[in-house]
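Quick heads-up: it's one chain on its own, the form predicted alone, in structure tokens.
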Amino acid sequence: MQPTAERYGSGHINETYLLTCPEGPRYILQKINTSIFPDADALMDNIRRVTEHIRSKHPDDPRCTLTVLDYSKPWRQYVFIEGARTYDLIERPDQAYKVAKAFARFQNDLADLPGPRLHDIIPRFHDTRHRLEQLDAAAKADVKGRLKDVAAEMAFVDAHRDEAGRILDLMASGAIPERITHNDTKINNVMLDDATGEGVAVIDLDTTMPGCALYDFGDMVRTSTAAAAEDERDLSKVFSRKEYFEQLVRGYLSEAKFLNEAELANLAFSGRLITFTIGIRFLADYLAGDVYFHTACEDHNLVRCRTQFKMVESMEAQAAEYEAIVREAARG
């Protein structure tokens, strides 16, 4: 019997395959999208350093992180993590707690990573001002003639521009420090144990690099509190679930003891900011002709943009409650 390979996962960027060998282990075989990650060697240098450091913290846990077996640009091979799985949509509040705890533990494990500084794989990745510049450029070029169809979305962006630089300014002032972060903290980037439901390992480490802890938490809020899928067309189904937000906060703060006062003060806001930022990215890609994210239909990125902006509205409506949840959890 020959080894078999089949498409695996639901990622937007790389090509991923599950390689199954007869009477042997399984592997993840992945082709790096070098149009998105042109410096794949730097990316893999980051991943090797990060995974080796995490493994040194958990020598008795072979599933604690990815294991890189081989790399030859643009292909890489990982050991498949058995006995655990990922979810595209969180199904219960307790999963939100476990996912947040796993990402906070990931940040803790890397807090003492020795130098040199990790490579910036995608500079200004969560820089909302930069994403606004990209959107404005895409709108000006309007290469597909789609600008006429997104007047409401562009108006929403304009109404929120003033908040775009809040965290950036705090980082520039030194009030919020740079940390090593994952930068793509979706539920499907944590392997949850099949038996216990506990977080086993954080995966998809391509964007692990210097960043802001708030951006990691904010993307958890964006994805883990969502009541509907990222491409849900019926916006009446799209909102941020408070009970899931509360469990995220409690799970994250149970491990993330490194946060300072400025980070805690902006924890709830980070969810709105990152959701807004991702919405901008979907809208810009739609206007640019769908050159970044994989799409299944002509308006896929526009649908995604609309769900993000609806989530921002939901978080804004619950802002006072979300802030109170953070304050209570921070008091311990």
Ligand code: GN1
Second form
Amino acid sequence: MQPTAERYGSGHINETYLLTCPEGPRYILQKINTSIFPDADALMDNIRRVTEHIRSKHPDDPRCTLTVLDYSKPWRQYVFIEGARTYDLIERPDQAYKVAKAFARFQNDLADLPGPRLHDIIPRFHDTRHRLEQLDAAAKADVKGRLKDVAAEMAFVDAHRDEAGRILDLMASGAIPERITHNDTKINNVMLDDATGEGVAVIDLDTTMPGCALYDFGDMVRTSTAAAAEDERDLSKVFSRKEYFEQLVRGYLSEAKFLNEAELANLAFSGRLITFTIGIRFLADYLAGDVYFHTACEDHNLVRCRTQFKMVESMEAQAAEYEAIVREAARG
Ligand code: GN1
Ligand code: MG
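Please supply the coordinates for the form predicted in complex with the named molecule, as a counterpart to the form predicted alone shown previously.
Entire complex below, previous chain first.
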């Protein structure tokens, strides 16, 4: 029998295949999207250093991180992690606890990665001011004539522009430190054990680079507290779930002991900020003609943008409660 390859997962960037060999182990075969990651060698260099370091911390746990088997630009092959799976949406608050704990462990494991500094794979990746500039440029060019359809979304952006620099300014002043972060901590980038539900490994390490711990936490809030899929059309189903947020905070703080005062004070805000920022990116891509994210239908990026902005509204409506949850959990 021949090995078989089938399209796998729901990532928006790379092409991913599950490779099954008869009676043999399974592999993940992935074609790196080199228009988004032009320096695939630097990306793989980061991934090798990161995975080897994590492995050295958990020598008895073969599933603790990805294993790079082969790399020949733009293709790479990983060992498939068996007995665990990813979720696009979680169904119970305790899963949020486990997800956050796994991402916090990832950050902890990498806190003492020896130098040199990791490559900046996508510069200014979570820089909201930069994302606003890209949105404004896409709106100005309006290559597909779509700007007329997004007046409400552009108004939402305008009403939130003054929040864009809050974390950037705290980083520039040194109040919030640079750390090694994952930068794409969406729920489907962590594998949970089929039997125990515990976090097994953090995957999709393409954007692991120097960053801000808050952006990682924020993207967990965006995806792990969401009651509906990122591309749900019925916005009445889209909101942020407080019980999930609470477990997310508790799971994260159970491991992320390194956070300073400024980081703790902005934990709840980071969820709104990253969700806003990802919404801006979907909107900019919609206006630019869907050149970045994989899309399955004409208005896919616009639908995604709308869910993000609805999530921001939902988090804003619960801001006082979310702040109180963080304060309570941080007290221990
Ligand atoms: C992309 O690759 P994937 O689907 O895990 C994107 C993230 C976005 C996310 C939105 C390199 O992640 O930044 O938050 O889509 N990755 C890159 O779902 O841009
Ligand atoms: Mg992914």
